[in-house]
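The data below hold one chain only, encoded as structure tokens and taken in the form predicted alone.
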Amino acid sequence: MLTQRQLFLRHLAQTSDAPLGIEAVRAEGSCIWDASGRRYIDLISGIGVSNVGHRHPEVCRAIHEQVDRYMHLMVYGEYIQYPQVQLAARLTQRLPPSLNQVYLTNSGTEAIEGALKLAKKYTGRGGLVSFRNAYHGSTQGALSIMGHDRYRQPFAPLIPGNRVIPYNHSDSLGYIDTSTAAVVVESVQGEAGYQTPCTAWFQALRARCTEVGALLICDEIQSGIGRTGDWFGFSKHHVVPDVVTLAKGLGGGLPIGAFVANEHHMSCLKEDPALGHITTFGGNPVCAAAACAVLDALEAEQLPARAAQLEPEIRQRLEHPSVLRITGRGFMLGVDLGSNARCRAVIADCLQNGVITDWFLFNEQSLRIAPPLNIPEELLFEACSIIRGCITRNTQGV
């Protein structure tokens, strides 16, 4: 009889030649257990998904209660469904007043696709601008604005009319012009190693979009829902985007995303033609109920503020002679080890010692540190100590 690992490799399409390969059987809070009973401290939260931890009791309760009422009823936007309505209202309460309508999707990349369609429809333009080392998803539209040729080229030709410019460089903002429908930007670049922009540049970007009539789309898929220490990463820079995309941490482990815009902008999707943007499962009521519970937990436990408060402690505990720098904000940190080989060795050693960390698509020399926002301090500090030990073992004499 084949083992689960053999079945995994034989029948599930693989995304790389080196999957982490943990045979997970249970997850709770900030930990995952494998089939042998071994515990792992999860420092990547399913890549920014488990902001309130695995199987948060209030999220589980909301899921069970909604399943007992109803699950899928009709395609998005046709029936009035309480979880969808409540989630949309709750999100707009946390966003600037101009961002007052929500379109619910299944995922982050679908939120990006919807935001791009909205921008093109509203402006009547075809040009898109994004940034080097940006990651916005893997569908054709999202891939077209990805900021790394290694991942774009094998799938060419992609959607035309896109321009990729340097992130956090004011000299490049002139490429945003009257042919530009939208500029898509991450408030923290998720796959570049959690790179953060300066406020002056972000404000100049906002001003340039306003000047030429392009919509500013802020991708908060990985940085949003409290992970940076603010509810949304753009808040630090005192700007208001035209569109915000959300997903990952929003659903507490269930698949849901959203793009949020002004009612005036969003209205262009409902006519000429009607149903010009539609989804079957977007805003699934069970997922929406879970997302409402996530927002409740973030508020009740003050988790965004906790991420900001504990960031300096994490940085201090990860200081090491072999760490070149620590990037990012809140519970969204990158530990630069200087080389891909060193980083891979530390990741493997961490896994052997019960800590799950990872690298970045466009920054393979840095470790990803993105634990659940409610991770107990003793677990967090234990994980930091293990990481330091692994760095020492894998950098001695290098």
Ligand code: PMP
Second form
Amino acid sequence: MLTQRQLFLRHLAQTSDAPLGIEAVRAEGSCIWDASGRRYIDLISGIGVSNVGHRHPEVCRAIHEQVDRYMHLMVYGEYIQYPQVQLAARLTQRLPPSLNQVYLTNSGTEAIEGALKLAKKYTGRGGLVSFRNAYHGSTQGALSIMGHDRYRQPFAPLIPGNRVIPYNHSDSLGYIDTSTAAVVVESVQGEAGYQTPCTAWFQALRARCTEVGALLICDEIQSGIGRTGDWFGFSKHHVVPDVVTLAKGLGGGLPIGAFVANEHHMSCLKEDPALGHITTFGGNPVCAAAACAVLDALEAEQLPARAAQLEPEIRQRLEHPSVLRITGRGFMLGVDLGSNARCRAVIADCLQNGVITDWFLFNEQSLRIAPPLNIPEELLFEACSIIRGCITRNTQGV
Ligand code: PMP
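Given the form predicted alone above, what does the protein look like in the form predicted in complex with the named molecule?
Then the entire complex follows, led off by the chain already shown.
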């Protein structure tokens, strides 16, 4: 009989030659257990998803309650479904007042697709601007604005009229002009290794979009829902985007995303033609109920502030002669080890020692740290000391 691992390799489509391959059987809080009973401390939260930890009791309760009421009833936008209504109300309460309408999706890339369609339809323009090393998803629209050629080239032709410019550089803002429908930006660049922009640049970007009438779409899919120490990463820069995209941490482990905009912008999706942007499962009521519980838990347990408070502790505990710098904000940190060989060795050693970290798509020398925002301090500090030990073992003489 084939093992689960053999079946995984044989029948599940593989995304690379090197899957992490943990045979997971249970997860709770900040830990995952494998089939041999081994415990791993999860320092990546399923890539920024388990912001309230695995199986948060209130999230589980909301899911069970909703399953007992109803699951799918009708395609998105037709029936009044309380979990969707409640989620939209909760999200808009936490966003700047102009961001007052929510379109629910199933995933991050679908939130981006919706935002791009909204911008093209509202402005009547075709140009899109994004940034070097940006990642916005794997569907063809999102892929068209990816800031890395190696990943786009094999899937050409993609959407024409996209321009990729350097992140956090004012000189290139001139490329944003009256042919630009939208500029898509991350407040912390996820796959670039958690790179943060300066406030002056973010504000200049906002001003340039306003000047030429382009919509500013802020992709908070990885950086949102408390991860950076703020509810949303852009708020640190005191700018208000025209559209915000969310997913990942929003559902507490269930698939849900959203793009949020002003009703004036959003209303262009309901006419000419009506039903021009629809989804069957977007905003699934069980996922929406889970998302409501996530937002309530973040608020009740003050988790964004906790991430901001503990960030300096993590930085201090990971200080090491082989660490060139630590990038990022809150619980979204990249540890720069100076080379891909070192980084790979440290990630593998951490895994051997029961700590899950990860690499970045467009930054091969940094290690990803993105723990659940409610990880107990003892576990977090234990994980930091294991990482330090692995860095010492794997960087001397390498
Ligand atoms: N934008 C950002 C910043 C992301 O990190 C991701 C996922 N890594 C996406 C978009 C795409 O989200 P999804 O995988 O849910 O489609």
